[in-house]
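The chain below stands alone and is given as structure tokens, in the form predicted on its own.
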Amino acid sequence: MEKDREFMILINNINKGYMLGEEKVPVLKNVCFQVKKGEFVAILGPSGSGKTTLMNIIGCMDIADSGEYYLDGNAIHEMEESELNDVRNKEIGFIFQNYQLIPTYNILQNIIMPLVVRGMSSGEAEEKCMDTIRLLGLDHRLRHKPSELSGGQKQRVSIARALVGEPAILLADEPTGALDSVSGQEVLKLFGKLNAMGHTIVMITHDLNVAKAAGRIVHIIDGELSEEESREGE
């Protein structure tokens, strides 16, 4: 089943809870959330607010107990695990706080990995990725290992890896959390540049100053969302 494709993400009345002993504790409560194509949205909340659970559902790493989730018009809540795995691999570009790079691979191997997993040869993948690699200023670092890079450079590698598969959304989990303030600002500026190029970005953060880089901020507290006015044009 497909839904209106004006929204890249359309979530209706999502509920999620986890068992604690014999009792089910609610984590997300009737969450409704929409992201238009090309938006840059921050989900802002403290530890324990439910933002990680919501991120896992958006990223198809977990499923809701009830409610509807459409990604680029496709009914995620109706999919089997094999279909969800396909969505994770092709439609979502993950950017993690701790980069999750493979330490034994060089930078090029880390970046092209999603395409190789899809069956593309290393040569084809490298050719396809070079524009993204140059965009992120990594072309002179391709033979280096992750241990030879700064935190900001590692995060750019993570972003490049997320971009090369041409996903529907970029999903960033505390992307500046492991960085110093200067490197963090550079990453946020890069997100702004990518958003201006048309990429849809959802960023999870506990830091208001980081969230302000987005065009729209959505607050989550005790598993419930509240909107903040758009920041576009500021």
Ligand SMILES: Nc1ncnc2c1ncn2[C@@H]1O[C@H](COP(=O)(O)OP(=O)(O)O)[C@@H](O)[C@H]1O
Given for the second form:
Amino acid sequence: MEKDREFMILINNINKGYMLGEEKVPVLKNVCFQVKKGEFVAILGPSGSGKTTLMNIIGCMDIADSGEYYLDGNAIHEMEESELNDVRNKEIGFIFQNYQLIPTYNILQNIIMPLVVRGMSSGEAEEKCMDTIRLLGLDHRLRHKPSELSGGQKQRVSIARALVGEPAILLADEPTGALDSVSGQEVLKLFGKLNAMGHTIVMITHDLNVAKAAGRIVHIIDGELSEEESREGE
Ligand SMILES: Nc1ncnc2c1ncn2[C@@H]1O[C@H](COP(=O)(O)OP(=O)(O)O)[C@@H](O)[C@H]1O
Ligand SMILES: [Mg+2]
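Would you mind giving the form predicted together with the named molecule, to go alongside the form predicted on its own above?
Okay, now the whole complex, with that chain kicking things off.
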């Protein structure tokens, strides 16, 4: 498996369908997808094309019916439920359109949560998170509740929370979908900065202008994946 180590994500011939009555309706069809370490890739496709289904598989929240999935060299398709939970908690930093912050927690409590869940004390977790908090410009907002923040700030909190667990990949589903265009651009710029720092990012979107922030675009249409033609000269 040594040759696979340059890939953070290596997906071979994944199929996934849902039962509709007696019949299985295919949603992902022989999907092959590779992401190298340190890449920033966008998966672009219209509503209903299978983006969320694919994200759930990449994020170890669901399993494919057939095919192989290696994450950082580990055979996800061979894992039991408990191992999948472990990989999901340690290796995937999720960023959602609607932020998914805990409303009763303040910003600091939201950000340190992944470390506290792993058994770290709040004090130790806070110390470990301070660099990330500063990087995202959130150090003056730590005692605020999510409801007191703008959409762009809330998304920065959710990105901080995704980062503190030091995941293998950041996995973002329509991360700018609920934001005005200025805040959306700021989030995309931040992704560019995180990518330049070495983070591997997979971003799912239906919006070509959002996808263009990534280094590479992969199209999904009707459950089939295809690489975009070279964008050189653009
Ligand atoms: N749990 C489910 N049960 C049955 N059909 C589903 C389920 N989830 C998604 N689908 C169907 O799979 C297709 C792709 O859905 P989805 O992955 O959510 O697409 P996207 O995120 O690109 O909008 C759609 O036709 C949808 O209706
Ligand atoms: Mg979706």
